[in-house]
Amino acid sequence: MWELARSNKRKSIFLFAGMLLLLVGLGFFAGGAFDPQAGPFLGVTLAMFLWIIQLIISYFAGGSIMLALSGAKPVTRDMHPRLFNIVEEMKIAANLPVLPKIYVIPEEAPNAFATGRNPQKSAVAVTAGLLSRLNRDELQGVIAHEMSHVLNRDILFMTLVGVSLGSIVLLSNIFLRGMFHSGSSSRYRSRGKGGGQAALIFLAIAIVFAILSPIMAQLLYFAISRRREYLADATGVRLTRYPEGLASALEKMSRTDLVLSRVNKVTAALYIVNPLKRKGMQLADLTATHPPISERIKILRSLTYGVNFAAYQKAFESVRGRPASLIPKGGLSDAATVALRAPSKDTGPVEPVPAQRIAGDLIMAASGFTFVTCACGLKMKTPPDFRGNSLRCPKCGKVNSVNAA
């Protein structure tokens, strides 16, 4: 696992450096367009200042910002005991030091993501639609995939890469809007011949840079994201030993036309499947920020004899039909036998209620309601002004204690 994380870091650092070069280049030429003498230095300084400020904010609060942007709400064990149980199982399997914080997003579109700074400060968020559609094996596959992002140290790196992309887009917008609204181009034409020519050259290059750098940065961002999604699949099925669970979950998520309402191009790459898909988009077309889901499913369903990293690499090459580098050498030398397990007998949805009811539970929790889950499975809700210490289950008659907040 550590070799996989180190390999991730080594290979991604070059792409990350490419994004920083784009940011510096944009600052250099945009500054030169306004002042050919001192402008390039000031432009680079402004770009780096903007990047560092966003970097500091993201390092200390990136996870919280991501959760707030998605509308995720923290949940208690009493609200979703099965979800907590599955997260605990995967935390033990991944040997993480602490249990990630668990959030539910009140949206019907099935999806999930992990965020945070490191394994000690991480969080996993799933949508209400995911809980109402997936069975235990499928949800376990999704949680294992997200835990793998935590284990492979993807969560902080993707946040930092997203910040770099955001800085490039922001600087590009500032330059283009400033140029067209201030009428700076006419100012350049009125300058002396020597200075005016230099400014026009800077201006032409800066316009090209401002248009192309966000596109190039997004391509780098997506390249980093796609590789990490494959590696998270490989790590996740090693944790669950049941690749069909994740394959089936991906299949269900790709077949819905529901879309997340609170997502953008920067945050989209953090989700397990591309949340920006259009209505009517086919299974094989989901290639923007993520690998094709159909390809991921084929690879997972090719794992019929074991789920170690070498087996995933072999299946990856088999589905692609050509040799391709994915798993680092350390992972390929792993000779550990990781046999497949049998499917769970629990084939119903993890939360056998509509997504709207799960979203309603989140609103009630935010209003101070206490949730009590009886041993028979019935979930009871008590209002904030409830003063009793116990509650009798109307289904089985068992008396449950109520832990007042």
The other form holds:
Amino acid sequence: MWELARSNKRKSIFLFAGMLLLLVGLGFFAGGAFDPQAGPFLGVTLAMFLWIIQLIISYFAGGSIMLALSGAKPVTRDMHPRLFNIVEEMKIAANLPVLPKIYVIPEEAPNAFATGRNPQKSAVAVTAGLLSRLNRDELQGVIAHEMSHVLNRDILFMTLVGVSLGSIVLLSNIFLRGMFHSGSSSRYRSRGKGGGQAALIFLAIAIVFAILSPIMAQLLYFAISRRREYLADATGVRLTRYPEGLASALEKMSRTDLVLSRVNKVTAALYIVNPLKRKGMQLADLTATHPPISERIKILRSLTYGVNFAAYQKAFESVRGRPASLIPKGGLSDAATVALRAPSKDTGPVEPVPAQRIAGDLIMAASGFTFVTCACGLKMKTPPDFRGNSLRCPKCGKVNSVNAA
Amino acid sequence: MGKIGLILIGVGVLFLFWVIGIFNALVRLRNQVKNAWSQIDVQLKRRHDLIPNLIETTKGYMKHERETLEKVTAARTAAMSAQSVGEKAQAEGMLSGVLGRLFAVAEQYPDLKANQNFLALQEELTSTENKIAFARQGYNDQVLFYNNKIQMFPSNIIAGMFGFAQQEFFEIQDQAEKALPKVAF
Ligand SMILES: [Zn+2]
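Pass me the form predicted in complex with its partner chain as well; I've looked at the form predicted alone already.
What follows is the entire complex, opening with the chain shown before.
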């Protein structure tokens, strides 16, 4: 059954090949701009070298880098027994060989991601805010989504794609900086007649390429990650057999104004809901790493009869209002009709926050306090008459900026 | 030995490879069924191990629920002595039913609901029940693949020759749900 979901990779690999082509093209023209004869070859070699080095590093350490960047801390079973149980349940449902390592990010914004190299070496990380907001079924939905990324081999693939994006951005930055900071145009002209004309043509193309390729690469990156998100939703509910759990979790996650303090453009794509909330989103369709949450929820909620891939594909099409292929043909013949299961009787939050803390925060928010969550997880409250724009965390000493809302 | 002899030997070798291929596929599928079953078995054992602890914890609080507690103990004993897959399925279903009733009754005892030990046990048992359900899904999928292979031609011939037997599905029937009185309006 899972091989079918994997065969969908072909489309993603096609997009990925596009990214590699951009990288090679960038190396070719940027090299040519410096030396029309040997340059293109050297440029492509350099680009590939850069790419492979980054790839090797991220293959062996990508997971730990990602976890460190997000501030995730490994946790034990006694600290979070219910979280462990839910991950174990999904491990059994997904038939994974080993239990992923479990991490908690000490932040209030509810979010989660999976990382690692393969199902034998994977990790899932959830924020503390997620545990205090979701109930058992909802957390199960989120964990199932993350396990699906592990199962569908998205974790390595997205690292691969992210690294390629990084290489392209890095290379074009190096080139453009080299161009404009060393007054290079004069150097070109003085290089004699032979290469002059060709060098100028190369230069022109290279500049255009260096400006456009990071944008194109980003669009490809977004397209790939959006596809993977839908697919992880489909696979996740196939595992839990309870779409409402994930739907209501996504709803809760989208309703908060809290933001993660440690996140960047590349790591953002790994999270289950986009941690970079932008106001007045334009071009949202093209530049979003995540499909609109409302759409994901709508698809999940229309799965009222069963949760196999064919059902998800059907719901996907009906919500988007046009035929679209998300699940490959093979996946649709997934004959097993997977019936929905009943909701769990357990409806309280997975890890309840003491009531008085919530009440206190509510009163403070109502009276105009601004909340700043430090990277260490500490939530600081600034009074409405606070005038500074930065705040030192009393726990870890990091200086946080206070956004005047 | 002429050409025909060579061809016959070739065909014979090919046939042998074909039989070995099907045989290996059957063995692989049977192992997958076994493996999937062990996943369920681990969880069933875990549940049996948790129950004495649960009884011990609740006993002090639920003075008037002796019957419920006794039913849980009896269902556990029955489940532990069940042999075939079918018997186990029935006994485990019964056990789920009485456990569900015990937790429903526990709602009426606020002191018990505040006991950390009880809450931890409740979480463990809930999760174990979920794990059984998810493992069962995997096991039944494997049994379906395996049984299909045994029934289909031509693998059925080889399965018959080497004695590959069909496996039972693990279908838990929740006795508690079945026993619910039908209310007529
Ligand atoms: Zn995701």
